[in-house]
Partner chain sequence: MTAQAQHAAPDLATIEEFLYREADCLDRVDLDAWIQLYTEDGTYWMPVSPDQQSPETEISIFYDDRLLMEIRRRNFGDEWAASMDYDVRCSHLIGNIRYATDGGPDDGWRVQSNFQAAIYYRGETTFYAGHYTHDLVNTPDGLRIRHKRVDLLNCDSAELGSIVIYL
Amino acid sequence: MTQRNNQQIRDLVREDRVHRDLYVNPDVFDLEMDRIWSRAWIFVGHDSQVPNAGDFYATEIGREPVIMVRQTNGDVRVLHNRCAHKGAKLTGRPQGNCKGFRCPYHGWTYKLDGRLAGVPARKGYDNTPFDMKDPRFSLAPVAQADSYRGFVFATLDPNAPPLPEFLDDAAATLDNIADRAPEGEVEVAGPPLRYLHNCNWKMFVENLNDAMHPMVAHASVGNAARRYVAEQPEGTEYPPEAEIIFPFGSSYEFFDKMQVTALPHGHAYMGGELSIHSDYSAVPGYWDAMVKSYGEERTKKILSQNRHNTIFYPSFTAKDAIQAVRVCRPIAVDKTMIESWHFRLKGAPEQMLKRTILYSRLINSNASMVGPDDWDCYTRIQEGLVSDAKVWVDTSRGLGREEAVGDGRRKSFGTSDLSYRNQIQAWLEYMTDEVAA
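Keeping to the form predicted on its own, what do you get for the structure of that sequence alone?
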């Protein structure tokens, strides 16, 4: 790999543009895995995925295989999925339950907390430095792991700031997802929808709050939905699919009114009170369940928050009004897996979960009416950026028109590139930090 010094990295970013190497250069991608994905707090999973002692969920932090596992005392730990002996992955299963872990190669066994429990033919280690109690022969925990409202994050960097500091005001989105449950908790509902994208991971994350593309990329589906409804007899009730699809054909003015808010660490969100989700029909019984738990005033406050795509840079995005998150997993410079996870609001009518899943199937899946539009655009960008005709990507929309709103937050009109520039600033800080050089 060709190493780049900090100045060479800085040369890839200008105030109003970025170099195409951020998206197409394999060496830059490798450096991102070392300096961003190994140092930021990365979403691992939700603790409801491992409800019982011995339950585990295997995933990755960047290129590092890890296991989230429930302990016998109820704690959730995140361990490296690597045998301390020869380095084999302990489990290739995505999830399951066990009393401990056993390496499939030489049979070393480990307790749920990672401590070495046993090795076959142990006499062979007599009179050697091997010591069962030596931590170097146990499974390594990640440098830091923490949970916020059940959402589990981990980082491979022991010097990373505490999770609440990293989340900043983005944490309010996770609060709102949980608070929308009459019982104050959510749980994962089944496996995710997985969608392989032929593009660099940043294209997906940048697109989340790109409000200039819906009116173009998604125009056909929005127009088709409107034509369908217009053709129905007068008085026909809108199908639930229509109110989900309609906002994707909204005007530039509508998205500008939503506004975009940039937060520290590359996080951002659109909307607040106004979003593409704020006019959904009421689900019978839900309001009453919420008022019973929170009272009318508190319920109104909870349901008035409608953030659109809160970005937790670099790894995932959450929708509070929909109770769904999408997880970004980089595979290669031009390959990214996107997972869409859905949450059940404890104590809420089952229709709330059905709407969440309907939204995701209509918008996020590879068989949806919207997601393939984005997939096509990402692929075209990835293929187009190899052209030598131009080597820069513009980021200038709304430049200089941001408004500082305190605590490191900035706000701008919805179709501004503010969220994009905010991510690039975080990218630059991670990639040029002298600790990582």
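Instead of the form predicted on its own shown above, give the structure for the form predicted in complex with its partner chain, please.
Only one chain is given; partner chains and other molecules are left out.
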């Protein structure tokens, strides 16, 4: 595959279908690591994970181990997690605090900004090319790193467009998450939930705007809840979990009405004002705190934005009304780590965070009654695509019924495959380095 030319890559995609190689071929996966995950802006973390100078958080950009680290001047930098000497990863723990980095093997030390600080018994390098000031002997910064409302992204491509250009209108989802805090800022609440998926990374991302599956794949939990309530004495009220669980069983018509909006670079979102989260009951004290900060008109405007899932292709997905995000980290063609992160709205009643956590536990957890059904379906696709009976995967729902809404954005009915096709289009652009006209 690495020998495959652009035409051979284009042959994997038709306007109404994609070839199974996108999901099952390890060579395609390797090429994706080079051409998508090394070039797109990838979510690294949130700057509230590293509040103090020396705080670090280690993660990956595609296959590249990196460290996000807070500088003494308050900046956040993203460095490659590889000793300049023999290549060892500098941190064993995924997070912590340090005055600088010290390689545990030969003791090379680095300042927080990555510059080499010291080498034991340096005389041994006399009259060699070794030079404390040569970047070759310092930790390499990633090509570009930037943050938006505290959400830190980085790219390994020095020629990638600036972050705001990459985010396009998906940025409004991050704005809304932060704006929903009376203090205009969010912070990470607790460690993430990690959930290993036995599927290709694209299946997870595609599913987030797949509005044809909830009423099928997630019917059982709603039915179970209804059966339980039906067995209770008459007049028993539905528990708070119900307003989170039941909307997943919403009708095709409801999801169609939510609409889907495709953005450049493969990004997209469902909803806008109406979503399966728009009918949550009010949390006492929250409205007042918001009005105090923003005034009534702006508060109404902030709370009226309700995007169901925003996809920041390829690595990041967010729910603005829930303040929960999921991060996609591909490991192999059929292995993907999904991390769920949760945010506290600064200045809001703690009850808001409790709802975020309840939501994520009911929907995203490895042990929820929703996530494992998605997990199982992805795994079945991975298993089913082995079949030689057919090699194509269908992407045709709603084809030709999208409407251009300006700035390269397109809209369609909610159960359309528009977002799916939009992701495949971005995939093709990255993989062939050709932007479609």
